[in-house]
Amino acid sequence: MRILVVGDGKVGHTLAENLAREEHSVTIVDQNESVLHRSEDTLDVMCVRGNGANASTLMDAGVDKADIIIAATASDETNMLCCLIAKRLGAKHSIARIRDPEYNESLNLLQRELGIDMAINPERATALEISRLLRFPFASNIESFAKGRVELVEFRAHEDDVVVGVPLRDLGRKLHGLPHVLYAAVERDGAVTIPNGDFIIRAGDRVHVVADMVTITAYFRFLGKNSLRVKNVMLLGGGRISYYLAKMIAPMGIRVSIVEIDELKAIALSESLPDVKILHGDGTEQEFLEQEGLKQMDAFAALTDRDEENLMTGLYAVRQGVPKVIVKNNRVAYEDIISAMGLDSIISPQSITCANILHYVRARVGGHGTKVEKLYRLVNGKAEALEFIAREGDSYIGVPLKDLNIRKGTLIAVIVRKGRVIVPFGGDHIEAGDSVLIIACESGIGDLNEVIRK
């Protein structure tokens, strides 16, 4: 596909980076010379400098040809300017980054009227990943599939958690009344394993479960780890990740507290979050921290833009013994290390801005197959979860498992069907319909026939 990325930052190299890699022909517009020769250098990429919102320098890019433009530069008013213009001159399809909040109360109508196909705020996706976790504080990660009727959920294994040290096979047989769930990935020392059965699940593993919502409960019960109820939160950082997240939780009945250095920030925060305490003072002076109340915390969220204050003020908040902690950091390259000092939920709204605009151009690839519904990326970008849904007419509709090519590297994880959740084996099938869920030790894959064959 001709994709058109106007904006050279964070997101937009990365966008860029991932698209290139699956074979897409990627031009990226920016008006920083230096950023654009970062990208010639190191992808495999056109540059042109213009201004993303003038019609000549789209012209130039080749937006008349484009399938998809995205547009991820700093300002929204821009992005969605430039999308505007794109789809006048020719693109096909048009994404646009819009992150103010004052923008949120009428973003469908200026998605209607500016021909934006998709709109992604990462700040409020950002936001309900964090509320997720919050609902499920023993999870490092949750994702949810086949509207909401499977999760795939992440967790560390520890010393005295009853699957450590049992080969998968025998857990049945030896734990008498753990649910059955199914165990679709597991990170051991920076290698990703799908298992069998004779794999032995050890301390320190992050293993990602499949199951439906009522097995992935009962089955985190038994294990003794859903324990906590977060009834008391801090957030580091009034940006707005925090302002998102406040308004989501707040209404739980969570008791949120924001700590922001910033005293006219702090204001505003106060008079827009009336049902927030606001905290104005530096959330890296420990001093601060204790006398706010940190150790009597539920949860504690690093959220400012430094990657590095969140890092220390989360592992400083370990060490005080709160439950869970989030923090965010946007080097991908880090996050083995910050996993390895003991803080498994590490948020990137980069890496989840370009997972939810990945998916976006997957499902647009070309105009057969069976295209991805949900993409969902796992342990850094090492594997992902990927949802389909089965169409009539191909293949593999109603082939045994066991009598298909399965693609090596892949696990077909789940099957829905007609609201029944499907943990399959040899014997069983897929029909047209069915919402499909596969684990890939790789990436790039955008057709289901890619993975399963007659």
The other form holds:
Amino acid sequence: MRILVVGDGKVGHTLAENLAREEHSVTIVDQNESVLHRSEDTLDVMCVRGNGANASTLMDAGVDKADIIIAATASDETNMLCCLIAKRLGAKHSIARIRDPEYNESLNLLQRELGIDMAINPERATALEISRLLRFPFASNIESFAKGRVELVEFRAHEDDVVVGVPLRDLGRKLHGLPHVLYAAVERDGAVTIPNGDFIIRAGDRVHVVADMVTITAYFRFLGKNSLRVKNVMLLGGGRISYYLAKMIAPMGIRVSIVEIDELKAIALSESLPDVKILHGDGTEQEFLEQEGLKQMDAFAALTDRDEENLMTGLYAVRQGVPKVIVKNNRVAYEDIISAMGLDSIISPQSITCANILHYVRARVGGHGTKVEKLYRLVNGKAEALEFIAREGDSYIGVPLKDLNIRKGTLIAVIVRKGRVIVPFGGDHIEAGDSVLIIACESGIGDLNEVIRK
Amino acid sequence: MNKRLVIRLQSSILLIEAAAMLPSLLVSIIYRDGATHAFLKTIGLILLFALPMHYFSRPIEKNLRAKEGFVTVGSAWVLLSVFGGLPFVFSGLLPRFEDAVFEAVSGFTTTGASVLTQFDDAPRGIMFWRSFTHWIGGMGVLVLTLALLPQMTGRTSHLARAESPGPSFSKVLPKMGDSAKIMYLIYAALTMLQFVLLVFVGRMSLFDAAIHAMSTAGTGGFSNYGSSVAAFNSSAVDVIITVFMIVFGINFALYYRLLIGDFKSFFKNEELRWYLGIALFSIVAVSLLIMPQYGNFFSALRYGSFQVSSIISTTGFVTADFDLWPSAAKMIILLLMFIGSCAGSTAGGMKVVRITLMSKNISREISKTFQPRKVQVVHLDGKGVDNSMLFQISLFICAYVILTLIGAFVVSLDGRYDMLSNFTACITCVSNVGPGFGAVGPTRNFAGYSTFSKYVLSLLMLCGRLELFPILVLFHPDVWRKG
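Switching from the form predicted alone: structure of the form predicted in complex with the partner chain?
Everything in the complex follows now, all chains and molecules, and the chain you saw is the first one.
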């Protein structure tokens, strides 16, 4: 597919990197020569220098033949204009990053009038992700598949967890009443394994389990992790993420306090969020945090613009015994180091934006066979969870799984048939129309037929 | 440095060279020229050498950084030339190793300078291979590798950039593999067109037409006759080759623009206009200058235009001995040797775009001396050019001239020829032209130089073809240090 990425910032570059690796023809447009050089050096893409909202620049970049245009410059207006022009010049789909809350209110109208097929607000998407983590605090990451029927949950195994030290195949026999979930992937020391029956979970492993929501909840209750319910949350930094997040979770009965260092900003927040407790002060001052009852909080989220500050206060909150600590970190590269320090829930607006856009793009990859409905990256992209819809006429339809050739390093995690979730065994088979969730250790799978063959 | 990856790439390139010998092998078998064994031996040797390299160097990390890119390209061309010279040795045509290497380097770099003195009974397969090296060397062996091997590594742009002539490298399509493929397709189509014209209009034999079409396409200049294109003594042949020499000196990315119907950017291209302008001016000036020697304007134009387009496109075919021309005409020829053709073509020289930008930069500096507060950006094709790019170009031109002068000094240590011969031998090698003046003039060749000088000249040809840096980095100690 021909894809045009306008804006070569962190998001643009990451998108281009992923899309080029998936064999798409990617062209990047940006005004800054030096960032283009970096992309040209490291990626197999074409770079065009110029303003992304300028028709002749877009024509140089081949917009008339583009299947998708992704506008991810720093300016909302440029992004909207870019999509509008690109659509008029013949681009088939357009995606724009729009982050200003003011535009967000009239987003539907803007999208319709400007021909934007997908508008993504990184801060809002991040807030959504955090709100999910707050609802299920035992998880360090949650992703839902098959229209929310299947959840993939990541948690860190502790020494006293009952599942630790027992081979997976013996779990059901030894622990009566343990709900049956699928162990999709385990990360240990930075390496990802798709476990088999002999696998033994050790303390410190990051375990990914898959099942339907009810089973997952029961599973964590069995492990004794579900006693916690978040009632009090402290958010550090009064930026857009905090704003969206407070709006989402305050109606759910969660008491939110937001710490903001800038007084004017704090006042403005208090104006727009009357139900939320706004605190004016420096979040890096430990005394101040203690005074405001950090120890009593069920959850703490560090969401300032400075990664270092977020990390340090996050670590401090962990030390103070806050059960759920979420940290915003823009530099994806350090994720391994940070999680080694004990912070599990690390959130990066850029990766969330990229992941959302990639979902959209992958769903539009045409061609034969099945296509990816949804893709979720596990552990920094070392493994992927992919959702496909099985198509009529494919060779694997109706054949028991044990008779199929399944690609090495991949796992058929879940089959969803008519709303029913099946954690499959060798005797199960796939029917046309089923949603199939695959876990894979490699990236770039674009078709269910690549994974299973008769 | 990621040595495994570099070695892996070298082995792939050598295997492609072995495959590239198959057409020559076929020619050798068809004409029963007695050189078949030379190709079989060479291919066998390459396989013996490259297959173990291939199997014992599975790269752990597949990222190709700038350093590895340059080292790969530089050393690949050295290896290619060494193995490419073996058929000359095995067939007994050039029994001395330094002669064979010189001939192969001259072939791959599309120089066309020769040490061959025996043309009449030379095996046809070997002559075909000689011109075939021009053809693949012109567009680039690594570009061919990129076109043929899908997804060779993640980062391939360093390879193509190190091999492609011109100050900046731009792909015509987002994916490197697609870009390389379309370039080779355009190249092959143009070569085929010339071949057909030479056969049907120029009345050449199939073999002669193939040799000359490939040599013209790579802007190389190897002919299977000692007197070069003059041997045909046909104005039709002269005209066809004159036109195609100019055609192959044009940036191939522009042909792609033509192909997709974008005529505007073809005809508005500044480098192309300068290139054609310089060529046209030189043709007219040279033709007028040599008119007294040829009696009438039309034969002066025929020989003048052929020689001018042969030199500006850095091909090096000859139909007249320009060493006998008046010195003003000779001077134009000498200047053209430095300039060369467009970036992104198969030709050598400094490239017209560099000369264009350099002239604009000089004129800006002049106007700055009396208008110190003037702010002016140098433009090319309506777009501003970075100062860092202008700096790089100045540096390149300086390095180019210095390298030529150093080369001329080293070659002079031979003590065999005069200054003009030595100097033009070096410039003709660095610019990948072929003939020079004096002892290396259009009717003479490079056989008289010492072994040492032949290696020096071979190195100059490689430096010129790869635009200095991929070869020069091989001599930088930091490249070979760990870390």
